[in-house]
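Encoded as structure tokens, the following chain is the form predicted on its own, with no partner shown.
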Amino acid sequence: MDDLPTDDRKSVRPFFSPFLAKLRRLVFFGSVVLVNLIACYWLYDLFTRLGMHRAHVLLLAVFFILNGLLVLGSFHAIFGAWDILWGKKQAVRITKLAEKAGDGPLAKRYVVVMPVYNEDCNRFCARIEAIYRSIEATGHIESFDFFILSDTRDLDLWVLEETAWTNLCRKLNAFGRIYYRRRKKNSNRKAGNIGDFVRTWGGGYEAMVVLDADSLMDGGDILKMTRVMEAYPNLGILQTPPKLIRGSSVFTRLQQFAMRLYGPLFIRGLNWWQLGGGSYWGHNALIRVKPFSEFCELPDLPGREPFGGKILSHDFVEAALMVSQGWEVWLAWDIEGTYEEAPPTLIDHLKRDRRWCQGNLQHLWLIFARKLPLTVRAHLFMGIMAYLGSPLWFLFLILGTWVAWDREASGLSNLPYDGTLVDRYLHIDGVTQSLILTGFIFSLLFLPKILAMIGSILNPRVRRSFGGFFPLVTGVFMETILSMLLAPAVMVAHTLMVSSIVLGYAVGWGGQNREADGTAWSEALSVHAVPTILGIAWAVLAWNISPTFAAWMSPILLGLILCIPVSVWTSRARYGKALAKSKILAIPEELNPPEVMKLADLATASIDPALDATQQGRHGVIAAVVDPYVNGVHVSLLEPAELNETEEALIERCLTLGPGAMSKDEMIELMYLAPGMLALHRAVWLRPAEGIHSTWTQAVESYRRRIDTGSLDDIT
């Protein structure tokens, strides 16, 4: 494809019309707020019916904007489902192109960048390496280069990771082709490490595979995208939907579950809709690096954090920059072999959900932002809305509740005023009314699940992919339970953080949790307390306001009151592994694992015991001043420099002292000293034990037992 000059590119004609385009999105959106108007039209009614309370106008503000997300929600289903019956000639996007590509060499060079943070590396290099092999697989591997960009702390991580990484180049013959690189400011996080190897390495690439850290992608479907993108000039962004894999816990299998048998649904439906103003997620993804560097420069928000400083959720802004400069972003919904993991437990959601939480709210800034086109503006308000929903939720019961403690007060009997259109029209009384109106809300929360599920059942294919008729259909009655007794907890904590972003505290940014160990009993009453708390107290209001209310409330008073036990149990991954036996909320990639989860199942070319840095007693900083051949690994990918005085003495500590004694910024300075770390390892291996600290001489003592005792083989 010819590389053509941005002026040139405008030139060319966009894949989607369109025309086509602002009409899907006019009967979309047309139909999201007349639905919407018509449901607030009919609460209306009925408040007139019952008589007017002081709390019934903010009770219909709140209602609008809350029954508005969930007609939105639903809609998405349906126009997904809609596309999935009717539209199979127009929605095969991806394969069909790369299919009308060829089959030739790739014209351009690709890299797959993984920027980790604190992560287990022996983890990450699996997929790595199940990635590379896959693509090796399809013949055309000299078209990539792989880079795992580093912005961990750990020290001793770092070590770690430099061992894993040169196991692995040596295991697949990689050197030259997978490269690593730790930086030594983390400065705006993930989107600063991108940014750095974008400035620093991107010119030599066409376009970049984005992964997270627990991203798993096959290799054919990389080269399809590719394929796409070399096909299409004016393609900016290609975001695939990558699916929920290796749950172990109830909690990550229920929303593995729920994401592969719904997720299609929604997904179909989204890019009914954007078409080619689609959104980036921040990984498995395929970027073009020429815009993405020349648009895509995060500006600092006015003021200080939590809503100011640096945009914690980047990829939302930067599709958004992407789009506004002419750049089509693509939802390619048809690739199938994209994967991810999700936290293992309620407790752990909901930590990463605080920062994305900031990371949403900041994007308030940029919604109103003049010359944004509606693709942009509704992405961003869907991702601020995911977390404004709830403190609203939160408001709408308390109004509720007001409304009901009122009526209950007043000693009053209701007297229906029988004169509203509704009654006018229809002939229907008030509790028909309300009836009706509670119908069509549970409809609207409901049936997302049940096309999914009936179509899932009619499907012998789909059917027999998630277990079969008693499995698909107890999970789908399990995860429903679950969620409803799930969704208060989650309610109340948004709240929380939404109330404490506003107050001004920001989030850090912290490493994820990815493996299933399980909540313990303690942590989960210091999160829960408060929404327990608050469910005892409210469930003895609803009570006394009236038996009838208490039952209405029931769903949400049952999900705070147990949100302790729920929040236990569904962490435990012995339940979970239970649950898997019997295919309870399995899924496909569990029940038939594709090629590249095999091979990251069995990948462990970053485990060697002759380069490795994982000894009791000599590890990570450790072993990289004792280990000859870790010192030498690490020395290698260090500038080379000349020692001063100064630094000469902080070697001289660390000897003598220790590395306990050294500061963590000292330590820092001198593992990015190269003569310092040859030094270091020279004095350790000659100086007699009473010269240096007992840290040394016992590691060397360890490294020395090894050889003694005939373990040569073990580190040769």
Second form
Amino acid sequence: MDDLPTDDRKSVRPFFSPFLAKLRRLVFFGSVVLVNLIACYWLYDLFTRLGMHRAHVLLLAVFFILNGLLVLGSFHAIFGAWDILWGKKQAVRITKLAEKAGDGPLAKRYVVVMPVYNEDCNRFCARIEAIYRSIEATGHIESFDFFILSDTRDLDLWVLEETAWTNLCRKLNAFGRIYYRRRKKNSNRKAGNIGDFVRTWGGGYEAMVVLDADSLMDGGDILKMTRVMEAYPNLGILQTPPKLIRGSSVFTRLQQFAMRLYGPLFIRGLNWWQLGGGSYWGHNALIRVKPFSEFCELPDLPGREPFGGKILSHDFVEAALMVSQGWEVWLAWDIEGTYEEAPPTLIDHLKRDRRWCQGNLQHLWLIFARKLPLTVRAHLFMGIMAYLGSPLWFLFLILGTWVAWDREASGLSNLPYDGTLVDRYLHIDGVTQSLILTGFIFSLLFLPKILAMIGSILNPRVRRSFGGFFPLVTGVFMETILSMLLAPAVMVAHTLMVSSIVLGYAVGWGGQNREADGTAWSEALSVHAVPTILGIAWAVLAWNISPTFAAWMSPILLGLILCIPVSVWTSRARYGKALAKSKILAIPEELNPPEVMKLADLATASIDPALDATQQGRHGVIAAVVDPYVNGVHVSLLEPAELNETEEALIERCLTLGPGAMSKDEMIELMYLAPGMLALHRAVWLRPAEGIHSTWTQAVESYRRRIDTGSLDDIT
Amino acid sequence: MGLPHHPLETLRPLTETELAEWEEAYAAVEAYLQALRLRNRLLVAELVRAILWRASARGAKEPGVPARVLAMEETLSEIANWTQDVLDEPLENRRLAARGRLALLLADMPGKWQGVFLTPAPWPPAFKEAMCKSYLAAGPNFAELTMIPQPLELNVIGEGAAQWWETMDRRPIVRKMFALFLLALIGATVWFIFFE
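Shown: the form predicted on its own; wanted: the form predicted in complex with the partner chain:
Full complex below, order starting with the chain above.
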């Protein structure tokens, strides 16, 4: 069955019964639509009672969308809870399938790929080391290769990556098993990086585990996934739900706690309806290479960036293309050993969101694509609305404020009419009606948290894994308060992002800050100035309309007014550590780290004083020229070539004027020139100090310090 | 250890300039050996002395060439030739030196085989074996696949929107007029809802 040609695989029976899948989707989305319609009618009835205002039509339209999103989110948790309680037959899908597949050697070869872009190489190498050792412990390492796919643009980091990789291979005895490749041009960003790998080496592997630079996965779980992929030939992508780990700032601790506690409910709910029509989130997933190469090269979108051009958020689209071609995409929700890290501060989070926002808004085009199944459109729609929802919330609040102001200014009675259907059949007054609606909205908002908390409290094992009853409840309380305070700032930021994208400003591709240094007050002031001013002005307006209205608006207004101190406070690692001491916002992986995390913590194979390009005075590029070993490694990874006159002149300029006088393009040209790098190495050691730039002479001089294991002892 | 064929009697008086030149040459060779992570001071001193003797002998035949150049040329060629002998393979292109240095690193010369460095054959079999199997491979053999983008098939609404969007991209005047029209529409809606 495995050797069937790609097109014939479509004839293999889908793993999930199409009837069951359709029924589940009908039940799920039918419930969402029904509940939303009832809520919208309830609001319409209330508006009628209060006296229809022209803005109410717009308010109702916006409410329909926003409440729909809220119901959709909440129902994921409800159906997730349902599935956890009564869906035991489905409870261990991947694990059980892997068990069924047996424990013999793998029939195919697999590859773990980690695309990197200007990352801390020792940190990502530590993750690779941990994954490598973890797979090695299963006894199946011979079926796996590893690739570090570098798109790094910083030239110093490029050299550091080469040395870190060499050290890693030396220590793990993994030459010929862990590979390093740097692209000359990073066209089409991460999708292009993976695509380049697939085009060059993809044919050697059945499937690839795609990671991010901050990803960590347990080897045993990777093995289970590969077994399932071997056993089920229609499976195109197996996506795991990564857990956030290693949060040190309050902000990341909040995120990882929320994701760890509430996440399983949403994941189970999502899996309940998507079944074989799932989505791909860009990392921590196993992808079958052949269909990926056949169907997942991304088309350009109509027009230019930011809405058109190259697709920025490639993952959803790749999954969509797979599903539309009859390949199944599963969510491996019972895979536990899958982790990632999160941006440490609100500002870093928003910077990353800017990129995702543009990428997801581009998916608007795909909503209008032919032949896409419903599940694919649902995923794309949810991705788009994750960002488009914010300007809609903003509009909703503005319209609400306007209606309140207009009513207050008009001096009309608040309850002019009582003949609505709700009044006639339920005999409740308008105040009760509005309170019921408010209660309903709040229930939808908090239900996932309440369900998750109750579930965790009632399960002693889970309760203990979060630190016990008190830390768990305190964590939920704290997370709720802080996320309420953070949400308005995020809303305004997303609104500004969407606006700037609509106005045609495209986003660049920045590296990510994965350190928890914290946000400076000045930075917070500049980034959050707009929401703060907006919050103060809005609060004054709301108070003028009426103190009651201001009280209703206070959760939003407080979030806006306080966003600078909240952003700074939540960015501080010292407060996060203080909370960690009391087990507040603790997650099971923090209190009882899994084996692969311990391996990653101890992993230092990429660091070795024998091959080191990190020393001051001979860092990165300088080391690649001056250091005999770093130069040896760098040159060995280049293609052989001969020098021409122009290149010789370039080398001479670099020698006499120093690397600082060269343009980045010139340095790149030099660094890709094997004989050039050899000539430079020879010249900096051979020539007297007067003939070359001081950068080189100082670097050469720096070796007159004794190099002992890990320490430098000056002997000059 | 030691160089018995270079007794002190063979020394000749040196001028201050010569001494400074040879001091610089000494420093450069010593630094290079340090850069190769040779930790043993006695070993480094002996190797530097041997290399400088050879450079000095060459200097007598090549007057005018700076001592540092002579010494470092000797150092680099000695290491390259020696690693070639150990590797026992012709290293034809200009990457000879890099291949040799890399083999030293990967065989862990600085950690396990300092005492063997630049010594004549026979070398310990384990060292020779470690040197010979030391290589770097950035990737396995190519196993290529083709990736051709599938055209994006849009429905009627999408197709119309795409054509309109591309027209706006090509013609800034159309884009500006469309933006003005949108603003006017939003303005009219706001006016109708809030002020009419």
